[in-house]
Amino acid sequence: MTSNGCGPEAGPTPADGTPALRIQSGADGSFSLFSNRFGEGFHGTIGALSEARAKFVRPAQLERFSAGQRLVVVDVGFGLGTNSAALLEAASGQGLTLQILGLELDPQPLRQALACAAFRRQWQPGTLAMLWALLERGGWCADGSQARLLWGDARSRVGGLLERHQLAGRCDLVLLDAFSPRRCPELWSLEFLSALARLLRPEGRLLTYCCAAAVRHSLQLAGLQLASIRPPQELGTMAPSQRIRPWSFGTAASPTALGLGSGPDCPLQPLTTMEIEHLGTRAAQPYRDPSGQAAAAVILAERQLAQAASAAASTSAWRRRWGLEGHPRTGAEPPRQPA
């Protein structure tokens, strides 16, 4: 669905004339994009703003921090900047400041978003100023907060965060919002996730929309404890055509135990028996990229071979056991389904 108030798509166009990115919006009407290269939207059906708040801002539980604190945030797959922008506005309301380091390969999504009046209207003036400054100059600083965009392959950039920026063990939040593992396995490998885990403070959190068994198992292997992000209550108010049947809205991971709760107000909940069993299936076979330079096709092919040789339970048997047959996208919100 095309957002109102936006002109024609900008940016590079493949030889067949198809735009590389096309504008779309979700149930909340907020601005997003669809990537024809990856065959996947930047956000799910609930909408970009709703997703940022439900899967990143709310599970961050900013109320854990004292007013006046500065939080160190790494945003992997900065894209349109929606996650960092939503977090900045929420942090300001809590009296917190942020030091944001965004990792992004392509400036075009942010450029195309800022060219659209509907996207610009979503943000407070200070937030919009941050996004413009990041696009035009790669850096921004105001009101005690600062942000910097590091362009290039996130696999190489994360090494710089650990070494040159000396962020090992210093990050309060890592936001991981790359395209899904089946589309972009480079940013979901055991090696890359282990590097992100090294960034975290003992009470820091890695947050992602993804609940794929391979990703969760890799986070465990990286020494992190897991929790499931609870689907927001407002899902029940969506139109029937927009409703989904999620058992998780994503994953939170931390070096130390996460604060979990059973009530609807707590954004994190323990993994269910079904989710734990998922981690014992062939779906939990990690994506591997020891060199940090492998192509997506190579990573996918090698994982498929490892799954075929695995003695783990079949994923299809797990699906049958839990009545998930016929629901290929049950779990995470489409199109970001578990692998």
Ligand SMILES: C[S@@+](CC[C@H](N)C(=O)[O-])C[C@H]1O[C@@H](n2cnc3c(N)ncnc32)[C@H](O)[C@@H]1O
Given for the second form:
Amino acid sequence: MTSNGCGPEAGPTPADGTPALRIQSGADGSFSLFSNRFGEGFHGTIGALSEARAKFVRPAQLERFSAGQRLVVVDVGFGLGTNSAALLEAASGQGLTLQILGLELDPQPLRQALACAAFRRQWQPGTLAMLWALLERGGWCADGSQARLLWGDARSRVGGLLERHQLAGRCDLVLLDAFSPRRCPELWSLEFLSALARLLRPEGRLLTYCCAAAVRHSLQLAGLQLASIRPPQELGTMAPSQRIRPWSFGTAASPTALGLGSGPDCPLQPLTTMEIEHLGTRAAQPYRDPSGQAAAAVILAERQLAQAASAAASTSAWRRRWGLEGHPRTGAEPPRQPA
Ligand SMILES: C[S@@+](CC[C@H](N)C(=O)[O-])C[C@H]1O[C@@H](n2cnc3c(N)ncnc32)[C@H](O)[C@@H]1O
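Now that you have shown the form predicted on its own, what about the form predicted together with the named molecule?
Now the complete complex, all chains and molecules, led by this one.
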């Protein structure tokens, strides 16, 4: 057992002895994992719980709904279930119930998290019961809420949500928490994002930590309006080494105009001139996957070719103009903890 009360690192171990997943935590000390397969952490440097609250729960603005309402939520890249679990606890505090549909390739992250006492201690008993039931039976139902995990490649599952589950135009929230586009382009393609967009109600929201221009541009091409997720004020009170003030905490997208506020308490803000200009650069070239089955390497290579042939403005020049050279990729917080 480790000091986290966790068993040995589980999961398929390749011939070189490296476990597929290893435990790590961010600045808030909450439980997270690092995927050796994808070469990336499951959560950003602020920590899993802080990220779930700042990038998914807060921008969902649950106060928009009335007590007694049931929200339909699709959680893409369910992983350890941190986002759904944090949302369930916030929703029940407001008298709301949820119908959650989780899309996830691999049961191992949830299994490994539930084997760890530190992870289990993060949750209220009812929330923990949901996570156990999802792992063991794939479904859960209590107190008016229900959840179901659809295992497999989310690209093949999303068609079933639209047709068999008849969720087209019926979802209040889509939480998109895949590994970053360069690590997992399959879940950021124009085609996949367009399918997710079709799930949304007119006032529904797709929320993601990702600020990449390719993703934002694809969401626009899918007919959605955009807002930037405002970093929360509390970041200023973090330890000095963690005191970052990124320009965006992610993206909210909706078929109709999002309620934006100028005050620091409003979780959504309009895209700044800098962010809008980003969408006119080569970085905004979408990831394409018309078959819904392409390998990551193929999606990345084809995008690179399209970028080379593109007449769009240079992203490096945009970065220089806005003083972003010191920041990896976009100037926002690096989306996930690197190796
Ligand atoms: C960044 S982690 C998600 C973290 C999670 N939302 C949480 O709060 O714990 C990304 C997840 O996407 C899953 N994933 C990767 N490729 C996928 C695919 N093609 N379809 C479905 N899930 C996928 C991974 O197994 C991983 O659990």
